[in-house]
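Given as structure tokens, the chain that follows is alone and in the form predicted alone.
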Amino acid sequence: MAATAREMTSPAAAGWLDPFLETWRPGTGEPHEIREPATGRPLLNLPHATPDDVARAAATAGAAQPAWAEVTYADRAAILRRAAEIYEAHRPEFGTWTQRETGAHRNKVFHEQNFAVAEIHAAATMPYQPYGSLVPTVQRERMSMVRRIPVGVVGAITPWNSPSVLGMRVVAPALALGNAVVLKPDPQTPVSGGAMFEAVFREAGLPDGLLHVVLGGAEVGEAIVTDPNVNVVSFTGSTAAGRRVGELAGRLLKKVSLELGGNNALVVLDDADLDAAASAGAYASFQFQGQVCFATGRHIVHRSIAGDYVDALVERAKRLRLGDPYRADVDLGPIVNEKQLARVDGIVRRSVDGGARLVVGGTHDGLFYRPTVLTDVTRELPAWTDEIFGPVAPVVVFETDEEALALANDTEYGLAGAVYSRSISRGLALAQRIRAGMVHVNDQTVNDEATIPFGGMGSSGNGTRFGGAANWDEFTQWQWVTVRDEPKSFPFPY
């Protein structure tokens, strides 16, 4: 029998989701067990969403937006600032929940939840930005003027390895500017990326019909992305996915928000500070088990110290203690699923029969990975080619500048990267070059903050993006207005 709401929550907590857990139904369709990866425990049993579901909360969601898009800008934004200390207030749950959902570290969970809050205050700021400015016009008797308007209906599908940061960086911003949101999240997560925000913007006072939560697998996700009441879709997931969203909301004329995977390089210098560079490429390659799109997943250093950075990559994934972050005092959690384990093995075990070395790691205990270092890694092979979502550093070598460059940019996707190097022009100079949507100097690439514009470029994305001014793009559209004193006739037929 699956853990009840009460068995689930930390004392600090007190259980404040049981009782909307309790009846809490984000569908009509078949129940569906969701256990631990880290334990297979069992945590809960919950309805699926049918079609059926999706077209009654989108139709439901479409009703209820053009009153909330005319509520005051300050009467918004204190819902928001509301919402911001309910989930502040109830972090040790909301932590318990993802880590028990995800096999996050701690660390992991609190960084999300650090962000997650983030994006709430930066979102209850927007209401009160201005929308709109004069234009000039040729006809000196009219005014002109554009504004922003909220596109309506938002669709937000999103993933299990950040739940409530991803899921908040679309739903907090979206309602903000006046629209309504139909939230799917990875059915592995349904708590942490989906009841959880339910429940705090009810909490918060949010008016009933404009935040809906449906639980699924890809037939629902194509469900909202076709339904007829949905106006935007904002998509986080693999670029296999992200095709064929892409695909069906094209056919439909439908804007698309497609934030995908990525194969990001760290690339190492020889004038680098070696310790500070090994550091920074264990953390982003095996922090949370590798398991998010800007990993670093291929290690890009130059020939002359390439033996001491592997030296030092390897000394740090030996000393990584595997578990059951919840439970256990550990640095890394579990593989999500058997599925992925499967695939991170698989693209480790090929590499390695095609001429990798081994160097350390490389083989599980059920679902726990070792931190795999991978070299004589060539640019055919799927360590090189692949995104990873798994522990694993592969490491390549270059002898100049410009090598290192095409090495960096080797490759479809186009969503972060990073250098070290003790010269910041130099650094700056080949970072420019790198066709990234986010590149660090002296940083790995395992960064975000509500502020900036998250996204990529090439398969990483379509171009969209997420967080502070983009946030602006994506939920609103443009509107043009003219006013005149007196009407206008028109000395029409001719």
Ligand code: NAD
The other form holds:
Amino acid sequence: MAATAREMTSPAAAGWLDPFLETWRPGTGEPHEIREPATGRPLLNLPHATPDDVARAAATAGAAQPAWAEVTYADRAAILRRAAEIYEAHRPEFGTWTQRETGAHRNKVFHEQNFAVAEIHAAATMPYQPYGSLVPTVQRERMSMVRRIPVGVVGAITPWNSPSVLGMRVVAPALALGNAVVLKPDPQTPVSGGAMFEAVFREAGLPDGLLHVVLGGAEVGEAIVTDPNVNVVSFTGSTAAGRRVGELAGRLLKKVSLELGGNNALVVLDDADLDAAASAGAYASFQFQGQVCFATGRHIVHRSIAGDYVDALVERAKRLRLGDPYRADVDLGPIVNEKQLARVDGIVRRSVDGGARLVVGGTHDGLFYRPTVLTDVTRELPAWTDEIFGPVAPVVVFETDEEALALANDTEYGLAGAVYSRSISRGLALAQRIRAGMVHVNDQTVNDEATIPFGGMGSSGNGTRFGGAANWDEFTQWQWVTVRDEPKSFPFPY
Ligand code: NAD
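Please could you give me the other form, the form predicted in complex with the named molecule, since above is the form predicted alone?
Following is the full complex, with the preceding chain placed first.
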């Protein structure tokens, strides 16, 4: 350990957001304290929202949205571009908040912020894009067109693990396409997942009423899902909570996008560049303590190289330095909280009890869980079946490519997958048969860009996607419009 929790220091997040935070009230309910995972020190005490707060926010959003949809494309895009500039200008401060709230290493925060800005840049181009087309009609005297119109109010519910980008991938395109948003971040990330959004878009000139942040847990989330003024729900989080959200929305016939958990496979074929594969495997399982939806949860390695691969993974695991994520000489920070820690530790314990071999790690100092490598993992053990969401790399061996494919697809999830092979055609042939929304050859599972339709299959979601062209599907709906010069009359009754 580079430092114990008691020795840690974290910089004060003083700056541009402070005046905003002084008066920011994301609810009128009971105050709720959050602590820094890295130090255990109290960080913020903010009131949570009540059901009335949610209803008020959604009603205000619903009332403000139609006028926003009428704002010219150029003016809407200009507000998004300004938001990107403001975000860029205050990146270090937002990064510090993200670190304080989540215990993330600065490299993780750096990448997350790159993605968040890229989401705003991509969204700022959307108002310029064609939003419909003329379609053929059998009635030659009429014009027939189809167009995309805003869905209205988008309810966005996000988790704590990448609060900026997971919020921005909803807020920016939804606003760009003429919607209003009610955003509920996880209670652990009120600033990096909530206040920061309100402050940035307010400064950028977004008209009042269009973006509301309400704070709270599952009850507040459910109030958003069921509110009659919320037209579409965009949920990112665990599969268990996603099922509940899906049930509630389904009963109300409400469109819902569900981006859920993962248990992602990295397949290493016998002809792989072993060093590259092991470095990718270590990064994809251990960075940000493995608390990433598309982290590698299962390493599927050819028997002929499995020993060397495990050695390389273990060597990297031993070299990773745990401690205060603000320090330059630290690679990994804490697990976010006791509950998650107990979950990760429980999966490791039960797997070892069930026959898995603990090669390295498996212990923790407070919330700091040592990077862990497990071998002899069989397919009924929780280290294989469950999303671990911790710095744990279970390794399983295979003999043939078909076997590797069967192992990769042996999961209820289907978010991301990866294959390492020096043969592009062999790697691609395998990767394309992995049942996952995102697959990579000679790269690892933690990959994202604002231009791609991000999302998963199976229990990783309900088939919806974020990003690129998919944002039109998520945040607009079709309308067919016809028009004729001569009013049509009908010979009726016949
Ligand atoms: P979680 O499901 O507990 O919480 C996520 C959000 O949902 C929070 O804001 C929470 O308050 C809210 N919530 C919880 N129960 C709810 C309910 N019944 N109704 C409405 N809202 C509710 O998730 P978590 O454990 O904090 O986050 C980690 C999970 O998120 C992991 O499973 C991870 O894989 C997943 N995740 C998925 C993606 C993706 O894009 N697929 C991205 C990041 C994280």
